[in-house]
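Only one chain is given next, in structure tokens, and it is the form predicted on its own.
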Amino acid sequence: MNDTALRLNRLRWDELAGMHGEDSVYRASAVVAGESSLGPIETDLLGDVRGVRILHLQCHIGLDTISLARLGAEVTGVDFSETAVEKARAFAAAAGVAADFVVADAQDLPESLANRFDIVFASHGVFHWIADADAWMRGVARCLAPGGRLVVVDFHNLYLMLGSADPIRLDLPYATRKPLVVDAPNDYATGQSLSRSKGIWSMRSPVQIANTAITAGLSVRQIAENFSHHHRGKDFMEHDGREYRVTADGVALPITFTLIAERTR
């Protein structure tokens, strides 16, 4: 099933990468011109990255990679979609930013990346696309230098499973060991219809993900639930003037969670 998930998800992300750039989510021309695609949650967690070696997993079309490089980091972006990496390289060249990009599955990172990085960073759409979270975490642990940190900002399961807030409708389970075939016929960024509408998701709770980090030999330093500074595709998200929130039956639900873990040896 892992091979099937990888094949289907790569085909879908190849198509998505071909569409993304000039849309409300990615704003590629603005980022190329000098704006940052990183939100306050990401920059607060990362801290001062000048001279810091960062591995950016599942980098997609590379806009966060470019933004990190502009902050002074030495960044390598990784994505399993060759289409996405080609686009990321083109955007970085247009921005005049030095960043390396590698085509690789985040569940099977090349040995050439081992022990090289002070931070491994991944954000927004990470773990529900990963069939083998244990392999993902083992790769992170292998790529971090001793004392290095994993920094994750990802969608919370409560947000992913919510199909409607009023009335409340849950379209997905909170967490399950079984992979889920998800049929999303339209691109979340542009609204265009997709020929590769199906993807395979794995739903895990933040606690389960933290446990995979511990199993991989990392020390979990922080896990938190958050709202979001980005609009992430659901029309019932509300903006309170500072950040986006989702409220169901009068209760504000987390949109994202954050995880920091460290390689201590």
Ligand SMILES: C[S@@+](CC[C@H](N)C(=O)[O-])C[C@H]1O[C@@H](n2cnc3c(N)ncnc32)[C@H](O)[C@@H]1O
Given for the second form:
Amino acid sequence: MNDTALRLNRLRWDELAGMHGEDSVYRASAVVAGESSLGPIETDLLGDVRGVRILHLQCHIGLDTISLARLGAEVTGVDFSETAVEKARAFAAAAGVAADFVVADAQDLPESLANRFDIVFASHGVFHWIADADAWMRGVARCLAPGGRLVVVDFHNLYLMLGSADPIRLDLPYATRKPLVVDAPNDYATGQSLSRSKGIWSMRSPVQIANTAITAGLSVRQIAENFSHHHRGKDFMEHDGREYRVTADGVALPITFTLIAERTR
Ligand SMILES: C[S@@+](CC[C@H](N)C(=O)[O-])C[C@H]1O[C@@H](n2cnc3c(N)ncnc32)[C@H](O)[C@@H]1O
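Previous: the form predicted on its own; requested now: the form predicted in complex with this ligand:
Now the complete complex, all chains and molecules, led by this one.
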């Protein structure tokens, strides 16, 4: 199943990456011109990145990678979509920013990346695309230098489940034993319809993801549930002047979770 999931998801992401850039989610021209695409949740967790070696997993079209490089980090972005990586390289060149990009499956990272990084960073659309989270975490543990940290800001499974907030409708299970076919016919950034409408998702709770980090030998330092600074996809997200929130039946639900885990030896 993992091979099928990988193939179908890669085709879908090639199509999405081809569409992304000049849209309200990515705003590539603004980032190329100097704006940062990173929100305060990410920058607070990452801290001062000057001279820090960062592996940016699932970097998509490279806008966060470029923003990190501008803050002084030495960044390598990884994505399995060649289309995404081609765009990322073109945006980095247009921005005059030095960053390396590698095309690779995040569940099977190349040996050339091993033991090299102070931080592995991944955000906003990571784990539900990953059929084998244990392989993903083992790769992270291998690529971190001793003392290095994994920093994740990803969508909470509760948020991914929600089809509607008022009334509450849950379209997906809380967690899956096997990957699941999800039909999402429109691009979350441009609204355009996709020829590759199906994606293969794996649903996991933040606790399950933290456990995969522990199983891979990492020490979990922090885990939290948060709102979000980014609008991605769901029209029932509301902006309160500072951040996006989702309220269902009067109760505010988490949109993202954050995880910090360290390679101690
Ligand atoms: C929602 S995007 C991540 C967004 C990105 N962090 C950003 O802020 O622009 C998800 C990315 O994960 C990549 N991806 C999905 N599965 C992957 C895998 N197995 N290996 C590497 N990249 C993968 C997709 O190509 C896509 O670029």
